[in-house]
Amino acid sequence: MHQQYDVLIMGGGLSGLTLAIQLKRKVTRLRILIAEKAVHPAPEAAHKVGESSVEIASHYFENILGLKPQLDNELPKLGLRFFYTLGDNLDISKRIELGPNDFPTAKSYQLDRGRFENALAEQCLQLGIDFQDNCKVKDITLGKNKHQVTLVHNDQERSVQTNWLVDATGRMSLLKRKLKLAKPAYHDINASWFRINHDINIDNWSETPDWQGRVKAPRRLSTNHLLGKGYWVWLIPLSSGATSIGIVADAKIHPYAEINTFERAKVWLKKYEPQCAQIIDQHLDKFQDFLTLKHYSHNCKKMYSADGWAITGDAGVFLDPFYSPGSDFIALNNGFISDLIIKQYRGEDIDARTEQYEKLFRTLFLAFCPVYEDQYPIMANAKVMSIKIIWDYTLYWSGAALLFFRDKFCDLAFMDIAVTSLQ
């Protein structure tokens, strides 16, 4: 560890792990830092939601950063795949599905997330960017781009300096709590979710000859929704051998203190999803672990500063997984932010940029918004849920896919056209 670097960013999960390379890949002489708390390697039964990756993300990820040689270690996605509640849900041939019949052209992936943050630092440390773990933050002092932090690596103190300054510390927001960043999201939904380690394949679930024969590819590649009124349950395999189960649910219709804890999750599954609870049952003696959010949704005043400090992952905002959008996300905001951190290195003036993208991600996040809020209601009603899904979906891709796909986030002559044409 040095006294000095470019780039401090604090937190050494994905959004911190996938900013580093980015910013090494464009400019080598870059000094980064990556100061993560917990000792590495990480577990691979990680307490970490995000396994489900969508396209944006996935193209961030290999064609952007290069890492298809990671993701190659990861499953393929088939797409995402709704059930819709029907009766008891004991039967699960019986309910109305949506979902790709065979895997989509663009590609996306389920990350197994120890493993592939366990890659990320490999990769970070092949690229000479300085990879510290047991590495705690004491205290940080912010200038105009020359900050001060004091950190605690295997409990000896150093203070280091850094012109720029990245929060990618998740939920602790570091740099939001200093700063008083806080702002409140109105989607107010829990979440819980567990691992179970063991392949719990929903394509065994039904032996009817119509329900096997009508998808190609195996659906426990898809990130399998189960939804009811309120509510919708995941389904994702790892490459481990692992599979992640969730619940997401409006606290309004579905108590909070229903699901968290995992012996109130079985009793609540019991209850809703019978088939999914049964088949857990069988590999309980596998059980890895247990996570619980409520009130998960939150947003963030201010995201970046031409004074050399930026916030990116959840650090800053959060929506809903329903979509699967958090490394969407990541991979917006670390656009946004890599572009600035290298155009002030090279010596421009990056004051009326830095506001842009702010006023860029705002929207962005803005526009989401409605996509979830006040939408849990409705997830049992499978005419218009399905609608709904395709309509947005369409908005994906006729609208923020396109642009990253066509590398126009950061052209923001184009983008001040297209969001002039758009008001």
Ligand SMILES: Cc1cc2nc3c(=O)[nH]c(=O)nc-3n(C[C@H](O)[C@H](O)[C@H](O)COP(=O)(O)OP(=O)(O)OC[C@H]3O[C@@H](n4cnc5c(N)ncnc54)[C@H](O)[C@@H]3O)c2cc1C
The other form holds:
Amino acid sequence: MHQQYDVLIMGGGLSGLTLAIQLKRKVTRLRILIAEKAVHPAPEAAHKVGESSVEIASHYFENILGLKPQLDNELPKLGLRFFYTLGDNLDISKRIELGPNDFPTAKSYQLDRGRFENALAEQCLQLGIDFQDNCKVKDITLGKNKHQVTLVHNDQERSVQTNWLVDATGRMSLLKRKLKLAKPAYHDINASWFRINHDINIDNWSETPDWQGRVKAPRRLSTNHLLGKGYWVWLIPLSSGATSIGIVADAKIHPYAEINTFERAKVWLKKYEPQCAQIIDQHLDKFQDFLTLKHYSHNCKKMYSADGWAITGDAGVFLDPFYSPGSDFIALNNGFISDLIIKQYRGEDIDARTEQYEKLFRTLFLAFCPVYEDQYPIMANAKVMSIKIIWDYTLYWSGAALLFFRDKFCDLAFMDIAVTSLQ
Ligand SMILES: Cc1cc2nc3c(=O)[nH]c(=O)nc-3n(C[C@H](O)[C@H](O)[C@H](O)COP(=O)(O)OP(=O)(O)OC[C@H]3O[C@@H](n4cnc5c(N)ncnc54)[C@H](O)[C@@H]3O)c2cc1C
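Hand over the structure of the form predicted in complex with the ligand; the form predicted alone is what we had up.
Then the entire complex follows, led off by the chain already shown.
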């Protein structure tokens, strides 16, 4: 007899763990299994990329999932901060800076992904979710609201049955591959990143009193962006004491071969961001990891099915990390998925709703594409880029964020009017 679940979530990363918590908080009776390939606890700092959260995601974590205690172990974020390229980029105080001078009213966080995912997994267990680590999904047979999944758990193979199957396997994208749902994304940017087990504190990069006095809160708590033509470099502090540093670059201006190993990334940094490179050089003994990803944007033909499957997180779509929207997309997507699962569990017909969520999610994804596509060449232009950033913030707060904070995305009558009025 196969073990039976209402929902099986493949992958216990950020998207899978948060979806499980959202579902269980709404319907405690749901039998949920999370199958996570990796062994827990996950390592701190050098676990995964995606540490900077923005306001939709933070609202989701704190107010919808009730994760305030877990967030209190992470760092509060001082918004996004941008330093434009100037001359040789050796003096941060001379660069044009755009960023808040105190903590914004709407909160956001810098997440140590290892620490946060460990805390989420513990929360899942406390809520009665069956979280199994060292548990790899080996095979899937899809049916209509009756799927069979073969797992390899602690080296033992077994099969389970589930009414709903959610793919949260990140870039492994199990369902997307099986159902041939991959769709290329036009946006073509590469990234490399590494972690140093030291607080690379941008507040100490200049002793100029004017520069020191201009911002009330520590700049190091921002997601700091060092911008130049065709690239940006991120600096993100982590609660475990480490710093995450990444290079994100348009290959038409900065070929991938210049950043795809740690040695090359260091040479590249010395050339374009020498002040940053000099400071990193002093802490190379605390180097933790280096990873790289070519053409990270990807799309998906279909995210939800009324036959009881759905795709969330990186397993579905990803556009660009410039404004750190990865976890915002997780929040939006998990909202749609949990609503479909719960409505069907309560006996409602979800056929039309599934189609509408699909259309809505696609509209959102398409609406965000022009925010990033072909924009990297203008990143060195402080005037143009600052106007663009303020414009993008305005769109964020008057569109997606407003609707999310007001809990409107699953109100289809309202969304119909909202989307029609935009067309
Ligand atoms: C360069 C870059 C920078 C980014 N920066 C940010 C940022 O600052 N902020 C932000 O919000 N987002 C950012 N993102 C996006 C962010 O990384 C993703 O949105 C997020 O990590 C997706 O989480 P996930 O849970 O979907 O996938 P993952 O975190 O990858 O989790 C997938 C899980 O599935 C498991 N798994 C895989 N295969 C199997 C299997 N067969 N069986 C069982 N388990 C399996 C894996 O072990 C893993 O734990 C960035 C992305 C990139 C490329």
